[in-house]
Every structure is written in structure tokens, then in C-alpha cells.
Amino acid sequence: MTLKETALHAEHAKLGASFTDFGGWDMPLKYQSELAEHHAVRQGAGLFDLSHMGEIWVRGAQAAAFLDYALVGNLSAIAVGKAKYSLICTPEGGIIDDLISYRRPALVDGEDAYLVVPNAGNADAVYAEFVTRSEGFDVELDNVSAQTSLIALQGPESERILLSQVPAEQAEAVRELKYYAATEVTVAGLPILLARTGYTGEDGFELYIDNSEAALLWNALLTADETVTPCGLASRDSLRLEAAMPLYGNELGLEGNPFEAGLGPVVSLPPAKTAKEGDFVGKEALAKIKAERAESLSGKRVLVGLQGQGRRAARGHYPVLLNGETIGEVTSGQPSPTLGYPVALAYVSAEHAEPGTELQVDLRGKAEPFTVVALPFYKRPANK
């Protein structure tokens, strides 16, 4: 099979970075130490690109209640500028995807858009369901992933150099954008969509931009400043991890719902503030499994995070052991650059979940002590 590139994939090469198949894309892993990205993004800046994400744009007179019927949140609740993390579910309460949706000012008075970004290998997936769900909603679908390039500037410094780049009467606009907002902005002489967005607990930003122009801003942003620094998709795994933030295919997945993962608050059922009145796909069998574990967690499963007592690390699949017995499975686990020890997130037994409990996990023949902490593993301080 023939792997997909993004519009940067030759800068990359410029930059000596090894590659992976990451969802049909070939992707920067690294582009020389691992380590050393990951502690740029925690002390200073680091560069992604995550042009392999999609985004399909949703406009239309009832683009608002079309979201709120095909996704489990309440999109119709979120201000202009603002954004949302949401799932979008089977009609059995699986998870198709994990997805970050931004509502922006409509084009034509009377009419809604939103910019839904999902995850690179359900991309498809979503925008044929999509479709399929559009079905009696006067709404349009644009999907324009493959023109689109995404940039994320990540970091503790990542204001500040990427003020370098807008101008001075732009300059208030980054400075004042919320978390979970977004806003058009020129960057390096560039029309951009800025996102405070990001996957690696620092603050940051991440910027849309077409594929035609997507070079000319990476080099922009690369060299704007001494501590900016390229990173691959390793680093933004440990990253995400301690943060505790969830990846498809590892925490999130079709056989798997919500609840269990600890994402109960973003389905939008009662008795939640922004709780939807009107029907959506998996209503009721997340409202079901959702009394269901009020009800008794007996013989259900909860998604929490493992400390490592000792060196080595658990990896994804290797059994949660207690007493021998397995209790469950790690879905992603790796030394932490940042706290120095192993963590993990683990799908365990509910009554085995309490922070504070003791486990093993066993690596490779050999069960190791690991603890039941609470998530995240890792919390950027406040002045950061």
C-alpha cells in the first residue's frame, strides 16, 4: 500500500526525520532524539504537523441541530469562536471516533458553521457517516482534508514566538484567545484559522492553513525562534500519555463506550447543563449503559492510570495482573521523560480502580508493582 504524504513531507525529509505508517500516512516519528522533543514542548516550543487529521466543514441553516444529532454533545450550545471535544457513536454506543469540532461565523445570515476536525485514520469514517446522518437536515458537508495542512505550536514559549509573527494589531487578538477558541489571524504574512488548541497538556496553538501555503508558514514558524524545535509523532505520544489524553485505537475504540473511558461528561444526557432534548445516534444505549453503571459497576471496567514502582515500563496489550489474576489490560504505557517513572493507562476491573491500589502488570513473564494514581499524570503549572 502506498502510504499518503502531507504537503510537508519534504520538509521533513530536509530535516533528517524518520518516518512510520501512522493511519496510511507516512509521518515524522522524530527527527533525531525523541527525548529531547518531548522536553522542548515541556520547556520551550516544539513544531508538529498533523496535516494527516481531517476536517470537514458543516454549514448550513440546521448545521447546529445536524451536530447535535450526529455527535453526543450539545454542539448548538457552543458560542461563535468557541470549540468542543465531542465523539461521534454508533447507534450501540460504540466510539467511531474522537473529534474537536470549532463553531465559526456563518457566511450567509441564518445559516450555522462549524469546522469538524476527526482523527487521521477515521476520517473517512466519519465524514461517510456524515453523510449518511445528514439525511433529512438542510445542511452542507465540505470535507477538505485533502487540501488542508495543520500546524501545531506547542509549548510553554509558544505565545510568545508565535507573536513574533502576527501583526501588532493582531498581536491582542492570540493574546486574549481562550482555550478551546479560535480565531482568523495572519501569521507570517499568512491567513490563518488559529486554534488554542493541542494534544500535549502545554499550552499552544494549532493553525489551519491550505496545503499550497503550508511550507512557506513551517519555515516561518521553525525559524522564528532558537527554541522551537521540530517534533515527530513519538514525542506527541508521550506527551498526550501524560497528560492522560485519550488516542483512538488505544483507549477509544468500536468496542468500547464512553463511560468507561472516563468521558461520561461529554455525552450530553441528563442531568447535565447542556443535556440535549432532541434524539441522537446512540441515545439510547448510552443512556442505558449509562444507568446501568449507576446502577453497579460490578464486572465492568474502568480506564485508569498505572504508576510504575520499578524502571521498566508496561507497554500497550500486557495483562493487569492482581495476585496473579488478571484484572485487566494496558492500552498505552512508556517511561515518562517528564516525571521519570513508567505510567500507563489501563483498562482495569472497577472494583480494582480506587487510586492507591496496588497491582502488577506483567512484562513479558515477569509481573512488576504498579499503582492506581490519579489522572493526569502530568499537569502543566499555572504560570506555564
The other form holds:
Amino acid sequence: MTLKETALHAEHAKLGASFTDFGGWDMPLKYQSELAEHHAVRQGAGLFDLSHMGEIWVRGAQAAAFLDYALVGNLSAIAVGKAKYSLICTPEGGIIDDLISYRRPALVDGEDAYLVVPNAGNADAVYAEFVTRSEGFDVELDNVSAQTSLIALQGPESERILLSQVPAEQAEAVRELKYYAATEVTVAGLPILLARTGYTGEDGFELYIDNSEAALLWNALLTADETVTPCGLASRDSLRLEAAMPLYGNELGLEGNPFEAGLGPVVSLPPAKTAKEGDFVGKEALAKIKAERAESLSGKRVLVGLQGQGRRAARGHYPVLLNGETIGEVTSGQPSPTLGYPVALAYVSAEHAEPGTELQVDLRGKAEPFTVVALPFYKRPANK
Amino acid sequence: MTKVVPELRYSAEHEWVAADGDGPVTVGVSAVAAEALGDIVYLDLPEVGSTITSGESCGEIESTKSVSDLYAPVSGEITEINNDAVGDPAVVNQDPYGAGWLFKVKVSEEGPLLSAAEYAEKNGAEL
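Next block, the form predicted in complex with its partner chain, ref. the form predicted on its own:
Full complex below, order starting with the chain above.
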């Protein structure tokens, strides 16, 4: 199988990146040291190529109604310019993908427009589901994944650095841009859809641009300030784990459900304020799962955070133990570069999910102590 | 950066062995392995006085992304471990053939070891 390459592949090679297969894409894993890249995002700014992510435009008179039906969230309730994290589920309630939808200004009166961003490995599956689910809706789907690049600038210095590349008359719009909102601006002379979103737990931006101009934008941001560090997928994973953001394939999958993953509020069922009236794919199954869990969590699993007492890290699929008995499984685990101790996400039976519970993880035959802790592991200072 | 040091011999599992006259041999991991592992954050080394057996796991080497077994390239008794590297495992990335050595062994039997040229060829590295 040939791996797909982003429009920035040659730039990564020039920077000495080591590459890895991620969702069928040949992506930079790291450039120098993944720890240095991790710290750069916590302390300064990191630049990521996320062009492997998918981009699907949903437009038309019933674009909002279609997304309300296709996804578990109430997408028609979000304002133009805002974004929403949601899930696309099977009729049984299994998770096909987690994705972000940006509501954009309509091109035509009486229509709505959304840009939906699925994960790299799921982009084709999501688009295929959209095609199926759009039957009967007045909606037009446009999969622009192949021609769209996505670059993320993440870290406490990212606003300052981005502003150095934005014309003065647009500076206010960038400063005022709220978390989970997007706007069109000019960066380094290039037209950008700029979103204040990210996957690192820091302030930061994601910039959508046509492939033909991606390298120009990448290099402009890379050289905008000496604190900008190119970052690969290794640091992206350790950053998102510290922020306890789920990764599809680890914490989320077809076999699981949103409630056990702590994503219940994302599902717009009553009595949530965002509950939607109409039908959506998975509604019946998800309502049943929710009701069953509300009645009793006995025998059901919950995603928790674990903090290692020692220095050895738990890794994905390691058994979680209580007095020698398996009560769960690790989904993601690493030494936390910011906190200095091992952290892990794990599914455990609900009886043992309370923060403070002392558990063990089977680290290749040796039971090592881990404590259930509240999530996220790392939260950025409030003033940033 | 030289990835394979000509004067050393290597196991197929990426440990290097340096003979020092008739005394104990010094063991570490190759730069090829250190680079593949990424940033090393934890070392679990055999205890001084314990016996290791060539080809068998004798410890662990953990990076941010993964954990790998450390295999004994020779059989014998551990005479010394590198406590500086245990305290600051990053030294294994920085200087795998020098300050990042792992332990010393009084050899009772050598495992199958590769010459530097053989190891380099096997791993697509340069001598």
C-alpha cells in the first residue's frame, strides 16, 4: 500500500522529520525530540501539519437539518461563526467518528453552510455515511479533503505569533476570536479560514488553506518567531493525552458508546438544553443506553484517568487490576512530560471509577500502583 | 552522527558490547535503537550481582512512545550499572556509546554477536 502524502511532505523531509503511517498517511512523527516539541507547545508555540484530516462542505437549504439527523449533536442550534464538537454514530450507538463542524456564512440566501472535519482514517467512512444519510434532504456534499491543507499553531504564544502575520485591520478580529469559533482572515498574505480550536490543551489556532498555498503558509509561520517549533504526531499524542482529549481508535470506537467515554453531554437527548426534537441516527439506541446507565452503572464501564505512583508508564491494552482481578483496560498511556509522572486513560468498571481509588496496572506481568484521578490531567492556566 | 561504532560488537537486538581487556564488558544500546525508541524516559536495569543469560530479557528501556525489552548480549554476572543513566535516561539518546552505557558484565559466555559491519548492513546504517 502506498501512503498518502500531504502537500507539506517535502517541507517535513527538509526539516529532518521521521515519518510514520497514520491512518494511511505518511506523517511526521517528530522532527528532533518529541519531548522538546511537547514542551514547546506548553511554553511557546508549536506548528503541526494536520492536512491528513478530512474536510467536507455541507451546504443547502437543509444543511442544518441534515447534520441534526446525521450527527448526535444539535448543529442547527449553533450560530454562524461558531464550531461544535460532535459524533457520528451507527444506528446501534457505536461511534463512527468524532468530528468538528464549523457553521459558516451561506453563499446563497436561504441556505446554510457547514465545514465538517473528520479524522484522517475515518474521512472516507464519514463521507460515505453522509451520502447515505443525505437521501431526502435538500443538501449538497462536497468532500474537499484532497485539496485542503490544515495547519495548527498551538501554545500560549500562538496569538502573538499569528498577529505578526495578520494585517493591522484584522488584528482585533483575531484577538476577539473565541474558543471554538472561526473567521476568515489574511495570514502572511494568504486567505485563511482561521479557527480557534486545537487538540493540545493550549490556546491555539487551526488554519485551513488550499494545498497550493500550504507550503507558503507553513514556512511563514515557521519563521515568524524563533519560538515556533515544528511538531509531529508523537507530541500531538502526548499533549492530547495530558488534556484528556479522546483519540478515535483508542478511547472511541464502534464497540463503545458516547456515555462511557464521558461524552454524554455531546448527545443532544433530553433533558439537555441542547436536546433536539427530530430523529437522528442512533437516537433510539443512545436513549436506551443513557436510560440504562441512569438507572444503574453496575457492570458498566467508565473512562477514567490514572496516575502512576512509580515511573513506569501504562500503555494501551494493558489490564487494570484490583487485588489481582482484571477490572478494566488502559486505552492510552504515557509518561506525562509536563507533569513528570505516568498518566493513562482507561476503561474500568463503574464501581472503581471514583477519583482516589487505588488500582493497579499489569505492566508486563508486574502489578504497579495507579490511582484514579479527575480529568483532565493537565489544564492550562486560566488567564491564557 | 556515527550510528555504528566500528570498535564495538552488537547483538541482533541492538545492544552493543565493548570488551575491556580481561575485565567485565560494557553494554549499551546502539544509536540506531536509541533513535528508533525516541526520547528515553526510564531504564530498568539488572541488579549488580545478578546473572543474565544471553538472548534473554534482562531489563526494560522505556521511551515516551513505547517500552522495549533489554536483551542480554552475553551471559554472566552484572558487576556495575550506570546509575547516572538511570537518574537521567536522556543521556542514552544523547550519548548512547559513551555516557549512556547501561551496565558491565563479567562474561561467562558470549551470545551470538555481530561485527560492526554486519550490524550496520543489517540495519541500513553507516559505519
